[in-house]
Structure formats: structure tokens, C-alpha cells
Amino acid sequence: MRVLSGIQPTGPFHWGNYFGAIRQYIELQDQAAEAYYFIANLHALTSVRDPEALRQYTLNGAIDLLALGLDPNKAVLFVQSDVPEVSELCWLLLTGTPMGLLERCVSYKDKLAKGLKADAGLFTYPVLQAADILAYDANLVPVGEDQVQHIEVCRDIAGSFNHHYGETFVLPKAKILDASARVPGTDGEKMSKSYGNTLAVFDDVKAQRKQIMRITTDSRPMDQPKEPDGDVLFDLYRLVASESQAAEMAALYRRGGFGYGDVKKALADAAEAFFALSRERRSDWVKRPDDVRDVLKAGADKARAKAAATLARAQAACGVKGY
């Protein structure tokens, strides 16, 4: 089984990135025969227009993944743009991708609704994503439910190519990430940079504690029992607390007689403890940026070797090589 996934470097990783995806990527590196994880900086160009910011986000993204437990001895970690074969493969796929297929993509319509410009990069995003997947003969792609359609599009594109030119690409399957890991933002909506409601994984501890203490809560009296599920503080707390701690907190909610300030303090304490080891690892990696670059180069070398073989196969199949 070969697993592949990428994550965009559009700013600091937040709890939604970690609990919704990164944590499960790291678990998969121990289960898959091969695991490829990349920093999707080409995809990020659809929203990040500051070149220096993109460079810094890319390096920081690699540092954060290493700090959170991605092991370069178990998984191939690389930067998307360091594998130019993927961009060339993307063109081969674009030539056979129907416009209607891309027009139906929900993520494209959603981004337009949020005010993003309708440029060609945004429109053809799913084709580059397909090239990312197909280049490595990935069998399994871990995604959230909102990304399942893109895997189906990838399969459609690959299936069409295979139909016209013979069996060339492995058809990937989606692995739906744990839906129970839904992470609410500080306003109760889904945690997202676009909503400005995130808790950054590696924020300064004191700054994050202040941010948690400012989370708005309801005005129910202290002695009134409350249902924990669906409460933003409790939903965040159980992500970073142990099972027994979460059970105790749930019982406290249902019993009543507590203040939200107490829950906020418990949440801040649990978060600090949960990410303490990752913070230590990150502090070490930050001091060794050249070592991080070496990890990325070694990963890119492995990724390029695999992608080059796939590209050569596709080129031969469609007739742009071997004339």
C-alpha cells in the first residue's frame, strides 16, 4: 500500500490541520509500505502572492510536520515544486480533462462564493491534484469528506487516460479521515484560517492561553447543568485531554456548578501539556534549518525518481516520447 497526501503552506498549522489530518497522516506512516507527504506550495500559489512569505511558510511547514512526528525514515517528505515531473504530467492530464468535470467541482464553486478570484489555477486545481496522486502510483489518499470529490475526479481523469492510451495509471482510493476529529474554531464554526478562528499548534503558550480565555461562551448561570457535546470549550478540551480527563469534564458539565473560566484554564493547561514534546522537537529543528533542507532534498530525490518513471510511462503511452 502506498499512501500520499499534501498540505498547503498558507500559514501556521492550526489545531484543525493537526487533529483533522496531520495526526492521521503520521499514524499511516507506520501502517503503509510507503508513505509520501509533500508541502503543496504550487497549490498555495492560488492564494499566497507574497514570494518571501511562501518560502517561509514552506520551510515552516516542513519543520512543523517533523516536530509533530513525521519521521523521514518512515515517510518521504518533500516540497511539491521540487518534483517538476508532476507539472509536466499535469499538462498531459489537462489535455484530456473535460471542462464540465472541473466546473462541477464543489471546492471551486465554494471558493468563488468566498470571493476568491476565478483564475485558471483555481479552476484546474483538481488536475494538478490528480497529477500529484498519479505520479506516485498512490493506492490510498487520506482526505476529509469535503475532498472526496477530488479523488473521484482524479479517478475519472486517470480512467479516461487509461481508456484512450492503455493501462497507465493506478486508480487511487480515498481514505476518509476520522470525522469525529472535527475541530471547532474559537467561534464555534469549523476551524479555518479563512474564518480567523484558529488556534495555532505552535503559538506562544502565554499568547494562546490569553486567546483561549477570550473565547465567547453563553450566559447560562454557573449552577445550571450543561450538555458537553457541542460546547466549543468541551469539544476543544477533549482533543487535548486524556479520556479520563474528558470524562471528568463531561460529568462536571452535566452536574453544573462550575464556571467557564475554570474550563478555559483546564483547556489551556491540557493544550500546553499535549503539544509540549512537539514544541521541544520544533525548537530543535528550528536551530537546524539546513538539516530540514537536507530532509526535503532527500525526499525530493526519492519522489522525483518515482514520478519520473510514471511520467515516462505516460509520455510513451500518449505518444510524446518514442518517436
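Values in this document were obtained by computation on a predicted structure and should not be read as measured data. Residue numbers count along the first chain shown, from 1. By rigid core we mean the largest C-alpha set that fits within 1.5 Å across both forms. What changes on going to the form predicted together with tryptophan (TRP):
Core-superposed comparison between these two forms: the CA of residue 166 exceeds or equals a 2 Å shift.
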Contents of the next structure:
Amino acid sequence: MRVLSGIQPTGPFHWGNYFGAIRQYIELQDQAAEAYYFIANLHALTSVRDPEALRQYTLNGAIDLLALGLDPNKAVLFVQSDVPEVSELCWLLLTGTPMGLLERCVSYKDKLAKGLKADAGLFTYPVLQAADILAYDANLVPVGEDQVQHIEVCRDIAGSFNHHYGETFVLPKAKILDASARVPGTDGEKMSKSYGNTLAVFDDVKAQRKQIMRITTDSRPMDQPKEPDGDVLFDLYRLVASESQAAEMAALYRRGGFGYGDVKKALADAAEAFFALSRERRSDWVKRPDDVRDVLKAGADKARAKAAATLARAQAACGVKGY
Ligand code: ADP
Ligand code: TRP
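Pass me the form predicted together with tryptophan (TRP) as well; I've looked at the form predicted alone already.
The next block holds the full complex; its first chain is the one shown before.
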């Protein structure tokens, strides 16, 4: 089994990114025969137009993945733009992608609906994502729920290429974690950078505590019991607490007689403990940016070898090589 995923360097990673996607990367690096993970800086270009910010987010993204437990001895970690073969493969795929398939993509439709000016990069974004996946013959793609449609698009594109030119690409499957496919933000909506409702994975501990204390709750009186599932504080707590802590908290909710202030304090404590080791690892990697660059360079070399072989196969299949 070959696992692959990418994450955009559009800002600091938040709990949604970690519990929806990154945690799976780390788990799967031990289970998969091969795992490829990359920082999707070409995709990020569709929203980050400040070159210095993009460079910083890219390096920081790699540092954060390493801090969270991604092990370069087990997984190939690299930056998307360091594998130009993927962009070339993207063109081959674009020529066989129906407009209607991309017009149906929710991520694109959402941005249009929000009044964002669409460019060709945003529109064809899922095709570059398909090239990312197909270039490495990936079988399994760990992502959050919102990316599942893109993996389906990838399967469609690969399937029609295979149908037209003969078996060339491996068809991938998305892998989502049911328990955290959609992590709520501090306002109860889906946690997302674009909604300003995120809890950053590596925020300053004190600042995060304050942010948690400010989460708005309903006006349930102290003595009233409440169903924990679906309550933002509980849903967030469950992610960072142990199973027994979560069970205790659930019982407290059902019994009543507690204030939200206590839950917030428990949430801040549990979050601090949950990310403590990663925080330590991060402060070490941050001091060694050149070592991080070395990891990325070694990763890119491995990734390129794999992507070049797939590209050659696709080029031969569609007739742009061997004339
Ligand atoms: P954002 O929505 O904040 O811009 P991205 O689109 O960069 O986040 O997502 C990166 C990865 O994190 C994707 O695999 C995505 O599915 C996952 N992800 C993002 N937000 C959440 C969330 N609230 N719950 C679960 N997974 C999420
Ligand atoms: N579009 C993905 C996101 O926003 C990032 C991404 C780019 C990706 N290429 C990929 C994810 C390939 C999985 C596989 O999160």
C-alpha cells in the first residue's frame, strides 16, 4: 500500500488540519509500505500572493509536520514545487478533463459564492491535485472530509485516461477518520482558516488558553444536564483528552451541576498536555532550518524518481514520447 497526502502552506496549521489529516499521516507512516507527504505550495499560490509569506509558511509547514511526529526515515517529506514532473503530468490530465467535472467541485463553487475572483488556477486546482496523487501511484489518500470530492475527481480523471490510452494510473481511495472528519471551530462551524475560528496547533500556550476561555457557549443554567455530543467544548475536549477523561466529562455533562468555565479550563489543560511533546520537538527543529531543508531535499529526490517514472509511462501512453 502506498499512502500520499498534501497540505497547503496557507498559514499555521490548526486542530482541524491535525485531527482531520496530519494525525492520519503520522499513523499511516508506520503501516504503509511507502508514504509520501508534501507541502502543497503550488496549490497555496491560488490564495497566498505574498512571496515571502509563502516561503515562510512552506518551511514552517515542514517544521510543524516534523514536530507533530512525521518521521523522515519512515515517510518521504517534500515540497510540491520541487517535483516539476507533477506540473507536466497535470497538463496531460487537463487535456482530458471535462469542464463540467470541475464546475461541480464544491471548493470552487464555495469560493465563487463568497465573491472571490476565480482564476484558471483555482478552477483547475483539482487536476493538479489529481496529478499529485497519480504521479506516485498512491492507493490511499488520508484527508479531511472536504477533500473527498477531489479524490473522486482524481479517480474520474485517471479512469478516463486509462480507458482511452490503456492502464496507466492506479486509482486511489480517500481515507477519512470518522471521529474527526469535521473538527468544529470555536464558533461551532467547521474549523477553517477562512472562517477565522481556528485553534492553532502551535499557538502560544497562554494565548490559546485565553482564546479557549472566550469561546461562546449557550446560556444553560448550572444545574441543568446537557447532552455532550454536539457541544463545541465537549467535541474539542474529546480530541485532546484521554478516553477516560472524555468519559468522565461526558458523565458530568449528563449529570449537570457544572459551569462551562470548568470545561474550558479542562480543555485548555488537556490541549497543553496533548501537544507538549510536539511543542518540544518543534523548538528543536526551529533552531535547525538547514536540517529541515536537507530533509526536504532528500525527500524531493526520492519523490522525483517516482514521479518521473509515472510521467514517462503517461507520456508514452498518450503519444507525446516515442515519435
Ligand atoms: P482550511 O480549511 O483551514 O484552509 P485546508 O483546506 O488547508 O484547511 O486543509 C488541509 C487538510 O486538513 C485537508 O486534508 C482538510 O480536509 C483537513 N481539514 C481542514 N479543516 C478541517 C476540519 N475542520 N476538520 C477536519 N479536517 C479538516
Ligand atoms: N487540496 C488539499 C487541501 O486543501 C491539498 C492537496 C494538494 C492534497 N494536493 C493533494 C491533498 C494531494 C491530498 C492529495 O487540503
